[in-house]
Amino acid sequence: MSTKAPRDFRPALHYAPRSGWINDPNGLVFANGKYHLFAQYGPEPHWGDIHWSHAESSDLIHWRDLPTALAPDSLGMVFSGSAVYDSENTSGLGTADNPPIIAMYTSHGEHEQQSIAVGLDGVNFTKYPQNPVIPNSEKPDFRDPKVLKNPKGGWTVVLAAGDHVEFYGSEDLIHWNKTGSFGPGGNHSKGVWECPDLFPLTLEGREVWVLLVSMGACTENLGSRTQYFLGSFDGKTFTPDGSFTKPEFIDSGFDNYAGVTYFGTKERILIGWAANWVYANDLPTGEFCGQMTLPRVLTLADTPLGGPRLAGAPVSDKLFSEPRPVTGKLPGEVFKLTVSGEGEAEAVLSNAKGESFMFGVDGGNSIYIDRSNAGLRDFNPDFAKPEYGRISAPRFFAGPWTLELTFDCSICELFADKGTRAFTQLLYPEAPFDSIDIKGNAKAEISLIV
């Protein structure tokens, strides 16, 4: 379980529970002017007795905690899922004047089955009395439903089923029929398939569908990672376009898993769980364990060295002041660093304890990030391994570069090359980083919370 915290590692910008455990974000839905964030939640700072927690926000940064939304019942614990605003009351579970939010989740008991719950006031949820709406008695892994509007009409849900995903269609969010599947053949990472998402984006005027699949912890991936595919969706099943020659992850760091996107927003906004199953239960954060990534807006970019790629940009940028040159000193523990340069260069953050955190671009035109000497490491034997300390990934662009790092107490998110490379990493410095040194042909600017 979460170990005793030597100091306060609670982030300021990233959502974390007041106490207890959270993992996968669930039920991301925008309705009646509010962003809702549900999550896998346990009352103790370790995994277990899983409920759905609930928080709401008007800006995706400042959150108000609401009562626990869903609790275990005779069908089992409440595992991951999604939510939609049924604005036309197709389910018949609300009214024309008061449409419902329909949450669909996995009942995890003797079998994994899909159930729904109804919210009419945005706070209180009532489970559908005829649950499960998608029964299962055969598949050991059958979970994490993501509901979306079908482009041909009605609703679609995509489900993870062990080594593939399955698609189901419905007119009323209650009665479902299987329409297709994707996997296990084709180009994909190892690991049990989890937490899928499916949505369209635009690339140079044409529609491209994105399928996210979180791949459970395995040695090849150094833990749990989230892969994406690009292709088409005909209303029944997903077909990849085959543009990738190897698995591609949405994040090159180790601490962005189970990410899904919001229903009901104009932009495609993703939130992930900022941890890795390899060491998540041992984080040195005391009364709470687990937090979310910054919400990030997803787009597609056609890169010169990698072709079409998924890109992300954090919504927190609007909270920061105009950048100013770095003088060598770092104020506080929440800031955004923008480092621009050409060729090889490195930024080194350090503190009074002799700890340091580094990121930059190497001579081989790869972006890297290094937390191997950035603070506490011995709380988990895997977290302390070199392979979890320094990581790198090749650029999709050539020439001048810009790295944007959001640093928030115990987590950082680095974005590069128009957001086509992202690195999300946890780190636990024993004292705040208070100085910065730029090495190589680069300059740095800093922005603070306004």
Contents of the next structure:
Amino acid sequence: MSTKAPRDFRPALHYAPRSGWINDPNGLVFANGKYHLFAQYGPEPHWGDIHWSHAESSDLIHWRDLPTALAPDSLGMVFSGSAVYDSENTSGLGTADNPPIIAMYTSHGEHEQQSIAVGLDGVNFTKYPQNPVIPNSEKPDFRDPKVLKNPKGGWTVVLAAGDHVEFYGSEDLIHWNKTGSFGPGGNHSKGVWECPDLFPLTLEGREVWVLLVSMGACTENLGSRTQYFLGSFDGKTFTPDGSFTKPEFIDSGFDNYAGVTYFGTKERILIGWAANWVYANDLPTGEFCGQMTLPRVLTLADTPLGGPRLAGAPVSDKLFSEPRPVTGKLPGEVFKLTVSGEGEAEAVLSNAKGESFMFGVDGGNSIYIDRSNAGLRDFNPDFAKPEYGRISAPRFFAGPWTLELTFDCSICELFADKGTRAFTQLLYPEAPFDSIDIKGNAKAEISLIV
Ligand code: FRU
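For comparison with the form predicted on its own, provide the form predicted in complex with ligand FRU.
After this comes the whole thing, all chains and molecules, with the earlier chain placed first.
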């Protein structure tokens, strides 16, 4: 249960519910000029009685809450899934003049099965009467369908089935046949696979398919993490590139899980759930528990030390003023800090309570972020452990570096080396950080919301 909030930790730029619980982002679809964001939602500030909440936005930053979209029924709770805009009404569930949004989700009851719901006005969703559309009575874990347009025509869904993902194809979003599977080879850990996504990006003019797979809580990986594979998709199944058989995490921090991307946007935009299953139920935020990461645009970059890598840049950058030098005092609780330097250096943010938060580059050329003394920790025994305090990851670049930190009250996101290293971290300072100290050969600049 979320513990009592000693002060207001509500973020300004990150989506959080008014009250109650959220985990995974669901049904990310852009349709009729609106970005939709559904989420795994429970009415109390802890996991349970899972519905789909619903919000919409014109810019991915300012969100308007809409009525809860999907509630539990006789097939079970409404677990994670996706949504597409069926612009040609291939499902026949809308009309040519008013094509439907089709949401596909997991009905989690005695078994996990896939169901669909139809939205004709962007607000109200009606469950398909013949659900489930992909029945299951054997697999204990069979969930989190992500629907995409098949490059060869029709539709594909990728979903998680225990220690691997499975692909199904359909012409009408209603009748589905299995076309392939991938996994568990190259797996990062033994946890259950969850919330896959599959999409193409380009790297130097070449199409490369990205398969995201989230991994349930596993101590060997410090909680729940999202990994990615690079490879190809032939319309039936995914094959990893020979040079990329070892998966990499999309985020080196602790708090970016179950991330998936938008359907219907030109750029590939990811939102993750900004928490870790290890401590997510105990966050000290009071009547709400859970928030999303900043939406980030994903690209592929060829790096000198790590080859092809996924890179991300937060969409909130456009909100911030031109950077100006900062030393000593830090204004407010929402800002972007850009620290650039060479060799070893550290930025230290601190407050009058004696709490401090650090990030920087160490002598071994790794980037680190450290919340071990950055505020409240004892609300959960794992969050308080040193291994959940400081984390580091090696750079894929050599030489001069730039670290860009977006700070938003109780969450920060650090991007380094053109976004090829990202760290998303929750933190709960008992008072705002109001001073900054830069150690080493580096300079800091600040940008504020304009
Ligand atoms: C991932 C997950 C999904 C599931 C949902 C339940 O965080 O475990 O696999 O659908 O959360 O809320």
